[in-house]
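In the form predicted on its own, a lone chain appears below as structure tokens.
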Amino acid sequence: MNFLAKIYVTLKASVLDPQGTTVTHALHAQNFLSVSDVRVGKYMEVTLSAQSKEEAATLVRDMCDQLLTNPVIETYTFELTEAQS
């Protein structure tokens, strides 16, 4: 079966986010004064083959832990759905 993993990567709350701070200031300059904070992250879509959804989830976790994220400063979540082949 083919699966689509939608992976969301963000900096851990304890890590400074200069890009997010810059976006916050830019939004304030555009008069979006109700914005109090912006955290900038990454979004990835990975299509993969696996025998089951559980196996696909294990593969995605391994990819995130070993290559797609920096576990020291980033955290991730993902959604997994069956993809059309």
The other form holds:
Number of protein chains: 2
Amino acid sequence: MNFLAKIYVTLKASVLDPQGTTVTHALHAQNFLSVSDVRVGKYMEVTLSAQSKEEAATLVRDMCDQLLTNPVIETYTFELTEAQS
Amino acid sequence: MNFLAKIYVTLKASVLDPQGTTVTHALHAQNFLSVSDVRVGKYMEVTLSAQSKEEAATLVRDMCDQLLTNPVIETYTFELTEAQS
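Alternate state requested, the form predicted in complex with a further copy of the same chain (shown: the form predicted on its own):
What follows is the entire complex, opening with the chain shown before.
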């Protein structure tokens, strides 16, 4: 079975986000003054095959821990849906 | 009222994603051979104040069109939730 994993990676709340600060300033410069905060993260769509949803979830967790995220400063969540083969 | 907008930016399906290809190769090199495709996008959390959810949605759309995304090669979706002040 094929699965689509939508992975959301964000900086931990305690970690400074200079990219987000820059975007906030840029929005203010464009007159979006109601914006008080921006945090920038990553979004990944991974297509993978696995025997079951549980196996797919385990694989996605392993990928995130080993390669896709930096566990020191980032956290992640993901959603798994079955995809057409 | 304060709102939190979760914005997901992805490359259009017709646009090549070299970063995603690189991640796919890296995953294969780490023995995640069941991965067939990776697309990399951006994820942003924007905190803003507005009178109503409709006004907030209009603001977020304007921000995305004018600054946060490149409408030539990217598409976006967003979710709005009310946040604590």
